[in-house]
Amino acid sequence: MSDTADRIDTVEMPREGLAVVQASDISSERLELSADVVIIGSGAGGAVSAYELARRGLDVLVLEAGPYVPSKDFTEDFTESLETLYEDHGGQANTDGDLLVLQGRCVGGSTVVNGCVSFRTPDFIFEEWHRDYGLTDFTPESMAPYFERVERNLSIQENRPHEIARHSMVLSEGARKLGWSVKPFKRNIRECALTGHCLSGCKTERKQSMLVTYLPWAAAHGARIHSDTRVDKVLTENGRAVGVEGRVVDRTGRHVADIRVTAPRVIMAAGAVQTPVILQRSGLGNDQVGRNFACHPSFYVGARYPQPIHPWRGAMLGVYVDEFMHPDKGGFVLEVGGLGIAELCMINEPGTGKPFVEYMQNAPHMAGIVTLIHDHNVGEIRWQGDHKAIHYQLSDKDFPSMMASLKAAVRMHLAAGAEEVFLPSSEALSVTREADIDRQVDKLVNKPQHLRMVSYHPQGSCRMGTDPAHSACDPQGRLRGVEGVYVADASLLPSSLIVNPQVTVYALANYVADRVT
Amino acid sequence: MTSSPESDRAAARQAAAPMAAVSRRRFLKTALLGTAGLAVVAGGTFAVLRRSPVDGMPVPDGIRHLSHSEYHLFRRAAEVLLPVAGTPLTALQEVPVVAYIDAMIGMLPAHLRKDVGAGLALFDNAAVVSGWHGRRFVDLDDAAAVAYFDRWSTGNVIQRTMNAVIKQFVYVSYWRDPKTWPPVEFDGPVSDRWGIAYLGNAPLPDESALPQTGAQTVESRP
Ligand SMILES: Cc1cc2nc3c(=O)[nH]c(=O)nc-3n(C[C@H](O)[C@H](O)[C@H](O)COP(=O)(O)OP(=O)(O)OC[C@H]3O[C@@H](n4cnc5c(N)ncnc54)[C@H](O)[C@@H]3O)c2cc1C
């Protein structure tokens, strides 16, 4: 293995773009490749692992199912971005169809389309990991160097005053009136251009996603990246990983080639839905693979204000309320988030006909709060033979926190001066006065297709822990039952984080990469 | 019309996402045993349900994926759901809402297309008994059509699903058209218009200035 410091002086970094082998570059029907380590997925976990291993001199091959879309091709049209950049064209849902599970599906993964919010793992989550999963090596102190590395690498810093858009200013005021703790987000962004289009990918490369950071860095150290390449199976011999096989499929869905990679180490970083699916298709791991899925089911609670807000203008995410973050205080976070017109017309049910038209006429006067709860790991990801299934129903245990987060969001809107707050349900329900909050919100029940929920944070489906009966991976990220297979993505998280997970995934991927032998 | 296969497919998937709940089995179990489907069960098939004057009306050229009755259902749904006349919003005639829906429907995967079709037929026909309108949805007057949607928004799981799916197809098809943006001051794409400079890739990290984390030694292939 070569010395890291020497290599940095000699590597070449392109100013822009990324060298990626795409389906259009493949001319044979069968591709046979080999590497020291093959990484499945190029998102938060995959990209960080790729860089950390490549800079240590390993021959790294990254296989990414989604396309390579250079920033310049981002359209800032959300509907179109769903098609090009998201899993299942943005339509990935649970089996009940009332929870959209959004994930990126492109080179860079979800980091390309995420909202840039950057949190370290909360201390009480580490405590939970010690207590419930025996993960005593994970403490705020032991993980600090990992957090610091990624925070510096990704220019993570607190929002400055000009990055607090009008929606965030108005709602901060509401929180302050209620005496609640409200703080500016930290984000992984350089010189935010305040376009508000984060979820369609950052066209001018200000978001420090994997597309413009760890992947080009990994490539500079020799890592090879193949897009349009969906891994179906991990291959093993005598209880050891020997590689992977999959298909190269172009953007029109045409099967271009079969691919087989020989490699003694396989890093699973396909995200918390796909990683367990690939393992199940390969017949690998114990019965914990696919279980314990959590996802921070979220509401977008929209409200109409007397003054114009233009929720699509300015930095998309400005401030958050951490007053209720600790499970003893409620176990939820409120995040003020902007959104565009396409999203606005789908998130609320203001009523049929005239009420809807009035609601949309007032679009410039809308602002919204995203609720995140510390949900229990009640879901399961299953490969059903020809398709994946996300079995996740909001549990009765989590329903009260979901409702508590909703009530708090409504209160905050009203305190901020909102005229009407819309409840995220299939029927038209709204609140105009503090005194009506309980009566209106208590009409909501935990039944399928009643609540409008979205998840941006799938997690936990191959969780780590010390007890093999309750974990799919050991505390080093090694998949149980087979040598040479590591998990380095959000699947690994033993419990839901309550905060946005990207920084935790980066830190854990770095941690796992350090332990790859 | 600004529409591309990319955005059609994405919009269709989003609008149809609630259909994940509507498997054939669930149709039988939930919808057909509820009030919405009584007529269907009684008659054994949709064919027995009321004829409508729209059955004889033409479908414009260019509609490729919607069936005759689906076309008329969406045309009527758009009128009911988007009563924009007399408001500053862009007139319905200026936005090819049903043409967008047609393109989106054409992008749905086969299994979903089938379920959406069954759900639409149920929605149209069940109005005969659901709410005792005695007519299909396409023949309801505005007030009855609004009441019908509202009833389905609080009904059983299939009814809530179809209420959401039809509304989402119609809303997304209208609001995706840039002609609808100026009245609500939506800015749309801005980076090119504002001439924002590209930053390019972030420079390679200076490892000597970063905290080190103690990696294991790994053997490269011989
Ligand atoms: C819209 C949105 C907004 C978000 N906002 C925030 C935020 O503001 N802050 C935050 O902390 N987090 C946010 N997140 C979540 C965050 O981005 C994820 O938690 C994180 O990226 C997860 O990392 P991962 O490596 O597990 O998966 P991903 O980053 O999703 O990467 C997985 C990759 O694997 C690829 N893949 C899947 N299957 C295969 C296969 N079979 N073969 C090959 N490749 C495959 C996928 O295409 C994808 O590129 C957001 C996510 C979304 C979708």
Given for the second form:
Amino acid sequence: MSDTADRIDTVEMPREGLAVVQASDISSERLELSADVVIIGSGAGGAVSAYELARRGLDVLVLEAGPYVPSKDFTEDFTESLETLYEDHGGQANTDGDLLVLQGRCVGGSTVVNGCVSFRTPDFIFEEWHRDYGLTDFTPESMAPYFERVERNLSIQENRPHEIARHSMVLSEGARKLGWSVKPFKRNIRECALTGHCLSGCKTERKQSMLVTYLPWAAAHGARIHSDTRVDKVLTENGRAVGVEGRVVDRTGRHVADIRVTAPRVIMAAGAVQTPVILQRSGLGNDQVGRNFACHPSFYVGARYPQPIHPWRGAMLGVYVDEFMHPDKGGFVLEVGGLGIAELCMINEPGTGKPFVEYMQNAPHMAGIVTLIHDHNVGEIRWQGDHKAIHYQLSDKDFPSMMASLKAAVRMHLAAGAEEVFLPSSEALSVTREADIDRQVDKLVNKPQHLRMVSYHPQGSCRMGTDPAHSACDPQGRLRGVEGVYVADASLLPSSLIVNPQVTVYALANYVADRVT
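With the form predicted in complex with its partner chain done, generate the form predicted alone in the same format.
Here you get just the chain by itself.
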């Protein structure tokens, strides 16, 4: 870390919102800009990089493809938020169409629309990186200063008793009856307002997303931020980065201007789907760019309880079960999460007509569990000439973990007193008693369009490592084959984390920024 790493800067915040150049501010058909560093993306990796480099005195320019939506304009309507704050309006999916890949696409990126869950990288993941990818510099001890720094800056702390909502209290009791380890989450939030609208952006600005922390801090050190700006290519000359080019496109899709930025350093922080796509369009990097994509394929396992739960009330995420986290114990995590009406329609087959009405009438009695597995980087991101493609199928190697996580979630619901647990499949399946868990879950097979999966954590498509034959970036985050291009987002992760990755990405981005020369 830099020698000023422990200093907490005092910055002057704008009177209202964040100073962002938007499409509506541009009157010319072509923009020509220059900077010491141009950063593509304003989420976890881009914002931390911007701040750390700007405070060193570098002239930093951040380009964000999505719009700038100030907190006061968040609607707390999830269906509307999908349209305005998410990649592909919430419809980004794999080529088979059975895995929804949710990513933020706005100033602040996914940090604006995530659930605030804050884990450090598990120790066994560092051991895996050391053993399989030669990353000996990454250990719990060496990364501790980075974790401590972001945890302090983002007010990360464990949920207090009043932040454990009813859905989490009920399911905690189920886990305890089973003798499983259950713990409160740590979250990056200050004095949670308990509205449960994390996925639609925090209107009260209590969530310490990049929109209200690192980006304003970077701007206070002179960083410039442009929204509505889609980078098409990274430009190079004689094997070295010289800038980027792209387009400014407004919210209606209208092409407002072309943009070209001259800069000797380019930091890729557009996320694990967009970063490899931009590099492929640019013809940069080795054949590992886009490969080794992982995504924590998840189920949302909902259940109906005899008593009202009101899953949309209180803090969205309260507790998690880490009993099975280590790969030797199953390799999955169970997270108790609230949900709203829109999510209720997405998690299983609610039927149509009268069955749908009956299902929705039970909404106040529902609660849910999210499963996360440690998948094995079997996916690939490709630019197909005019569109991106996310090639990801749940592997036969990972299918047993998915089923084990599902059975555990069902068991936890039933132990907590649920009357009926709905299975996340394309056919209407449910479980009402423990004796039926294996028989019902074993009906599920690993074939396209059969399971309802969601990914909240795309990662690993430009992974770092010491072997050029199996990594796109070196251990410093430098893209192989070209000078001056760095990767500082979840693309870098050599293997899936099994836990929510935002803190790891913050720490890695700080680590990479410290090594930008």
